[in-house]
Structure formats: C-alpha cells, structure tokens
Amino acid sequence: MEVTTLTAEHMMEFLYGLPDQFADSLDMTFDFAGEYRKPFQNIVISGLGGSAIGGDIVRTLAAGRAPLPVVVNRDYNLPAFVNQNTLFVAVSYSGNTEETLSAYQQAREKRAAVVCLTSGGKLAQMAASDGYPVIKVPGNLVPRAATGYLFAPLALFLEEIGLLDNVRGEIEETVQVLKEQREILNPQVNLPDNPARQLAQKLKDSIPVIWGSSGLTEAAALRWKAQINENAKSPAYYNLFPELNHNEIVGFEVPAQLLAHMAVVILRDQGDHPQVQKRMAITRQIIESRVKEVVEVSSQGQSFLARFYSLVYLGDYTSVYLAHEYGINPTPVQVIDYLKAELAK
C-alpha cells in the first residue's frame, strides 16, 4: 500500500497499535549478539526523521546507565572518531534513506562493527551482501508511526550485549502504561474525557513551542515538535531547560502580535532536577501573559521508558487530532516525497 493512499483512519490505527509494537519486540531474538560482546569505545546510531527517534531515546536512556557515549548521527558523513572500536547501527525504516546508506558505507570502510535495523530496502540488501546482521521489523507502517519497532529492538539488543540494563522490564511496563493511555486517547473517546483532543483544540491556530528538559523529556520534546510538523503540517519548535533560560526566554518581548499566537507546552517529569522544576514555574510566570496558551503535561509510570513514552504517546495523538482540527489528512508527507523525487533526478 502506498503511503499517499493512507487515510487519517490508518494513522489512528497505527497509533492504537503502538503498545503492540513493544510487545512484539519482546519476542525478538538476537542470535548474532555473541559477536558484539566486546569492549566498544562508543556507539553511533545513524538515521533521519522517524528512523532517528529510536536513537535519540537510546542516547538519553544510555546517558544515565551506559559505560560509553552514544551519538546519534543525522548526516551523510560519520564523525571522524568512528573506527574499528565503534558499534555502528544503521536505522532506516524503509531501508532506502540516502543519508543513512552513505553513513553505512563509511562505517564499513572504517571497519566499525555494523548492525542494521530496517524493514528491508537497499540497506537490508547491502547488509546481506556484506555479511552484517539485520534486525528486521514489519514494514507496513509509516516511519513516524513505527517508533516502537525503531527503538525497542535496538535497546533490547544493547541489553543482550551488556551495554544497557533492565530494558526488558521497562518495556513491559511501557506496554501496560500505553495500553491504559490509549483507552482514553483513542477516537472513540470524546472531547470532555480525551486529553489529546483537548490539547489539540488549545494548539489550533497557534505556533506550538514545546519545552522539555535535558534528560528524559529532551527527546520527547523533539518528538512532539516533529509529529506536529508531519501530522498537522504546522510549524512547531522545541527547546530545553535549563538552556532556554540562558537565551530563548529573553525573546518573549516582541513582536506582541506574534507572541499572542504562540502556545507553549511544558513537558514535566518526576526526574526533573529540582532547580529545573523551579525554572519551569518561574518561566511560566514570565511568559504567561504574553502568549496565547501555556500547558503543562506530566509523565506517567515509574520507569524511564514508561514515563518517556507516556509523554510521546499523548503528543502523537495530539498531533493527529490537531490535523483533524485543520481538516488535514495526517498521514501523507507530500513535501518530503517531492523533495526526495527532486533529489533523485
């Protein structure tokens, strides 16, 4: 089925199925893992767009528990430090992302330890030819709706080779939290009882600005921004505490007419640094009278992954309901398709 034939109902089906992606991933096995139990110096995860978000989540998860740095590469070229002591993961849902294919070829030349995560395409073909393992995921989704498949198998593989811990337990909790959430976020639940529908109405006819904090909500804020861009076809921007208090906060004085059309969403988590929590409260006081709306959203669950995905899931549904508010089919991304076609000429 071509992406351009998909409807808004398909996107809602994709969203409803997200918990099942995590559950499916728990059944995956990694027979090749033994080859990758070695003392790497770093991990580089290469991908773009929806295929990169899994890498961002791994990066933020690993920052507090992995013994080595994790870098997400969104480019044709790899960082100069990549060498035979690097674990390189190429992530492309379609398998045809040209930047990722370029990075893959460079990783091969640098003799990095390569693993690929994809549903097929050129990447799977190249990996098979070169003898690299492929973590194969189902290919009947659009990349931004496949975040469970683009994150969970990667994290489980890293747990399998000893670089992350307790991933399986956190994914199990994530499945339960998301199943509970979807019962109040799905289209069968009307506005008064549906938080995502309520948020979409608040964001309509505004420029959404999503603020998270360094750590758990960092990648969640990026995800909200990207989902509003792709699903609602609307501009949206994101930034992080405490950094935004050192620059962006000063930019809420003029022009008043533009500020009056901005809606700020602050993503909160129980793990936010106490000083960051104070910064959020003070910042809200500073801007509240100058912008259209300030909304705070809090994570749910106990583990890092459950709390993270509880924020992501609400943002995903909100972006699709925002598309509905504008009368837009959220699923096609015609501008991206056009751009890729022009680049291919």
Ligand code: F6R
The other form holds:
Amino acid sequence: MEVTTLTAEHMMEFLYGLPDQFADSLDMTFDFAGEYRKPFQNIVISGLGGSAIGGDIVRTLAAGRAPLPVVVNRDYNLPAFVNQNTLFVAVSYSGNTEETLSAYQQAREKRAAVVCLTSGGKLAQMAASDGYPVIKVPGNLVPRAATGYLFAPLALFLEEIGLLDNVRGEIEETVQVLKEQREILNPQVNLPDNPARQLAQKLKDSIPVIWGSSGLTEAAALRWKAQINENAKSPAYYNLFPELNHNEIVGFEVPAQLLAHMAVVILRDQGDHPQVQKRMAITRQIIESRVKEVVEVSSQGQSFLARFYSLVYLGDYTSVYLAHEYGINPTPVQVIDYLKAELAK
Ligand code: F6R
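Counterpart to the form predicted alone, namely the form predicted together with the named molecule:
What follows is the entire complex, opening with the chain shown before.
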C-alpha cells in the first residue's frame, strides 16, 4: 500500500528527480545477463498501471528495432504461447500487485526465463526463493513517479543481452532533454513561461481526451490519461490515430453540451506517418468548433526515447498542476489502495 501521508510537494520533488532516475540506471550492472543470452522467441512483460507503462515503451521501441515480438501482459493469466523460449519480465514497483504475482507464478510453471524488476515486496521474496534475478530499484517513490526506474534498467538489460540496440545513447539524450525541460516546467516558473501550467489551465473544468498515434506517442497518450486520472483525480480518456478516424471521430455530433466540456490534446512527433499528420489536421478542423479546446503538443529531442519522455514529462507536470487547480493532493491514490486492500481480504 502506498504511503498516504505524502504531500503535493513530494510529487513535485519526484517529478524534478525523474532525469536522475535515467542517469542512475546507466550505472546499473546486470551480472546475471550471461544466462539470458539465448535465442528467445518472444518477450512478455507483465505489470499493471505505473509498472506496465515501461513495458509499453519497450514494446513500441522493439517494434522498430528488435528481432522478436514484445507483448505487455496486464492480467492474472499469461498468453498460451508462453513457454521455455519466452523471456518473461515481472515488473511491480511495490512487488505486491496480485495480477503480476499470478502471472509470475504461471511463467515459472511454464518454465519461461524469468527476470523481476521491483523495489521489493513479495515479488522480490519469491524470486529469491525461486533463484531468479531481481533488478532492484529504490523504494522511496510511488510507482507512477518511478517511471524512469521502471523502464530504463529493463531496456538496458535487453540491450546487454543483444535484444535492443542504441538504448544507452538514447537514455543519455533523455537525461539531457528532461533536465532542460524541468527548468521551465518546475513550480518556480510562473504561468507565462511554464507550458505545463498553461496546459493545466486549459484542461481545468473539462474532460481531457488525449490522442496519440500508433508508435512513439501511443504509450505517451496512455501515460497522459493515467497521470491525469491518478494525479488530478479527474476523468480522462485516450485514443490513437489512425484508428480513431474510423470510429471515435463520428462521435462528436451530440450531445453538444457535453462536447463543449471536452479538451482534446493531440500528441505530435516528427516520426508520425505523413498521412497521420494529415489526419490530425483534418480531424482538428472537424472537431474544433464543437469542443472546449484543442491543443497540440510536440515531442522534443532527437532519439526515440528522448522524444517519448519529453512528451511524458510535459504530461506528468501538467497533471500535477491540474491537481493544484482543483485543490487536490496529487500524490495519494486512495481508491487504488482501497481496492487492493479489499481484494486482499
Ligand atoms: C500508483 C500507480 C499504480 C500502480 C499499480 C500497480 O502510483 O501508478 O498504477 O503502479 O497499482 O502497482 P505496482 O506498480 O506496485 O505493481
């Protein structure tokens, strides 16, 4: 269970420290890596919420550069294809998420090659008694604020065993880009110069709808939505181009009063397919007069990871300023804690 005495200032501190999580991860070593240099047929990463998103980034990164498929599993059960040729990674910041523990047990039964990424909990204990390696990350954060630690060590490990390339260099650029961003996004910077504060004002009193596109901005859109939910305690929804042009776009006709409360954020990246860029422009024209706001934000940096995390960082800060707008402490997630406690009974 998360510590509910954490204040709003804690979340701001966690956010400011995000670039350091990537920098720290660059110093991690994986002495067990030798045993994992095998011709795997697939990688399955199991986790939920803040612990799953790192898997999504690995999946989208791998789609462009890895020789095998990556599947992110957010469930108690594993897909039937998991077997001894699967590299299975259980990710749980607390180490106590029941769905992830269940998937871990199934992976063990199916004799997959198991690695765990956690700050401790039952997962670390089970891995120790089963003899599986644990990538241990610091435990003084809340899961969604540990997003650097829940991605970077995993990607660096996959690079070390030859399944991903260019990870180290891209994480180095990510550190640089995020350090530059935090100088304008942090709470010392007032509204006129702070894009995250400005976005939060636009999203206030609206239902945010975040649109990304399949590929780089896909997991960023999910992250924006989840951070608005968990930090600002507000509804938020997300979808992806081009798929949303084949259904969701039709749903902007009625009810007019409800549509007038929607704020659409379009996440853009230089790598978006040219036809997707065209779709974004046309879609904007279609909905603009019907919703409260349409805002576009663009990624920064050169590499895939720097561009991806530049969007995530802006969204993270925006969600915390939105919490401030509503007078809400962004840090505790009492509903999630309640659910977990009830389920554990
Ligand atoms: C809370 C958060 C949640 C958790 C999720 C799984 O900050 O982001 O989405 O990540 O409930 O818990 P863990 O990460 O401990 O496995």
